[in-house]
Each structure stands twice: as structure tokens, then as C-alpha cells.
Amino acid sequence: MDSCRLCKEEGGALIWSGEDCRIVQVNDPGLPGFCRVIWHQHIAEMSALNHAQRHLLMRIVVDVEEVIASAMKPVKINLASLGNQVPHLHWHIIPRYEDDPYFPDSVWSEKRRDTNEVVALKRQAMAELLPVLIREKADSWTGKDSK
């Protein structure tokens, strides 16, 4: 689709790409570790996938969540698949902390605070490990076409 951002662009810094989907890391200094799992084909809803595709996509989302939880130690991880502004199937996996700019509201809410700079830098350093950890986990998903 010509007007779809996720068809034309990666949607973030590419971590891994397989036959059906890709994982990117979002460059948001207030939300280090924020990742997206994006289905390659332009579809809007989970129900457009067959059973095997849904199973694979959710396995990847949950595995990315587990990697983020283990590496980043957030108080909560938000999973979201909205698509209201970009109707291309994708999942947001967002580590949350009590002192992040939006907590306890959604990351699309109005900013409540600035995060302590030292804490933010420490979390950013932790988030820099995610691509390696996620690619290690990716070997179990399809066994082919991974980058």
C-alpha cells in the first residue's frame, strides 16, 4: 500500500527480519527498550492471519516481551496492537517504569514528568543489549530467513 508507513519504512531500528515479520527498536529516549513486531504483509487485523501465522506472531511477541522483562527489569510491560493511525498489523512491546514520562498512563498520553537523566542513561545502556538477546531467541522461531 503506497500510503502505509510500515509498508514503506522499517518502523524503527531493525533488530531481526524473518519471512513473515520483523522486529524493530523504537528510538524514544523516554521509553528505552520499546520494540515493535511488524507483520510484513499489509493487513490490518489479527483475524486476517491463518492459525499458524497468528501462533507465530504471538509467539514472537511473547518471546520479545520475555527478553525485555529479563534484560530491562521493568515494573510492567505494555502490549498494544492499535492500528488506528497506521492500519498495518503491528504490536508494541513497551517496558514501563514508575518514573517513566507517562506512567501510570499509556505512552500515548500527555507526558507527566522527565525521567532522571542518570536512570534514563542506565536504561538506555540496558536496551542496547536487546538486539543481541532478541536475535538469539529468533533462532527458535522459523529457522530460516533471519537477519
Given for the second form:
There are 2 protein chains.
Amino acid sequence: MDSCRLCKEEGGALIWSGEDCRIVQVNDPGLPGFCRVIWHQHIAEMSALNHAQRHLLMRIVVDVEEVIASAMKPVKINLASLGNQVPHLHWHIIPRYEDDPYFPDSVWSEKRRDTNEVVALKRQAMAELLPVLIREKADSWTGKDSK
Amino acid sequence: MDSCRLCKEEGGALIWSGEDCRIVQVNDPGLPGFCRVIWHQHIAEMSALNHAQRHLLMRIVVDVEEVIASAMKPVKINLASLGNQVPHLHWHIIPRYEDDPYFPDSVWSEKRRDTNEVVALKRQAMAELLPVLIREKADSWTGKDSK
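Next block: the form predicted together with a further copy of the same chain, after the form predicted on its own:
Now the complete complex, all chains and molecules, led by this one.
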């Protein structure tokens, strides 16, 4: 698709890329640890995937959620596949904190505050560990589903 | 959990209830067809479920997406598990249209417009068919995963 941003670009800093999808980290200083899982093929909806593909994609999404939760200790994780502006299947995985710019609203809501700078820097430092931790999980996605 | 809305209430008009989760329709005149899949137990995150539970829940979410897409012909479907305000695992499944109140933003963003009243009423009428169509799918969730 010529006009699709996610067909032309990675969509963030590449962490891992497999046969069917890739994981990127989003550079948003207000939301450290924000990752996306992006399906390679230009497909709009989960229901356009077959059952094995849906299963694989959600397995990766929830495994990434688990890594982020364990490394970054957010108060909540948000998962979302919206795609109103870029209808190319991608999942947002966003660690949320009570002092983040939007909490308790969605990250697409109006900004309420800036996080304390030192706290934000500490979270950013933790977020920089995510690529290694996520890649450690990747072996379990490439073979057959063993669990 | 005494203070949790989704422990005390259905969370919408009940369409279907199984052993582990339920499906409700949300009464939002601006977003006809908006459904939720709510895990019965008070759990915050997908990664707190075991693999079979995650698989079942997402199978139901994507099947509901498929029914909504086929019956209501939206331009996009949004899926989201946020839970910042109610940290009890629930999925939003929201059909989106170019003339809905928020498009192309998230439904948690600022309202942009009202949908034409006749169009909204037609969509509401289609949304009233969803409970029957969704219940027809339910047999495939109660046995073992056969696909």
C-alpha cells in the first residue's frame, strides 16, 4: 500500500522482527516503555487473520505485556488495536503510571500533566532494557506453540 | 472486590455469559454496536491469565469483532483493554464510522460531531441484531478449541 506509513516504515525503533510481525519501541518521552507489535502484511482487522495467525499475534502481544509489566512495574498496561488513522494491523502496548501525562484517561485523551523529570528519566532507563528482555522471549514464538 | 463496578454490575446489557466471561452491549447512542467482553474474575491484566484462558478470551473478542464487522459494516473496528479506571479485565469492541462522533480519533478523544440522526437510527437498528448473531457463535467457545 503506497500511502501506508506502516508499509513504508518500521513504525518505531525495531526490537525484533519475525516472519509475520515485528516489535518496535515508540519514542514518546511521556510514555516510556510504549511498544507496538505490527503485522507485516497490510491487513486492517484481527478477524482478517486465520486462527493460527491471531493466536500467534496475541501470544506475542501478551508476552510483550508481561515483559513490560515485570521490568517497568506500571500500575496498569493498556492494549489497543485502533487503526482509524493507519488501518494496518498494529497493537499498542503501553505501561501506565498514576503520574503519567494522561492517567487515568487513555493516552489519546487530553494531557493532564508532565511527569516529574527524575521519575521520567528513571523509567526511560528501564525502558532501554526492554529490547533485550523482549528478544529473550522470541525463541518461543518462532517454533510451534508449545504451551 | 467491593469497590469494583465490574464485580458488582454486568457492565452493559447482557448478551451472553459463559463460565469465564460475559459479553455485554454498551448503551452509547453515539457508538451503536459497541460491545464489551468482560472476564468474570477480578484480574487486571491479560498476562495474569494462563495461556488457555488468554486464548479463549481473545477468540471470543475476535469472534465478536467478526460478527460486528459483518453485520454493521463499519469502516474500522477498535479493540482495547485499558482498565485505568476499572482495573478488571475487559475488552472494548467498537465499530467505527467516518461520521461517528470521534473519527478518526479514539472514542476517548474529544468529540468532533454528531452523526446524522437517520444514519444513527439505522445503525442502532442493526446493533439490535447483534445479540442473536453473537449467541449463534457461542457454541464454538464452550467446547474445546476445534480450529
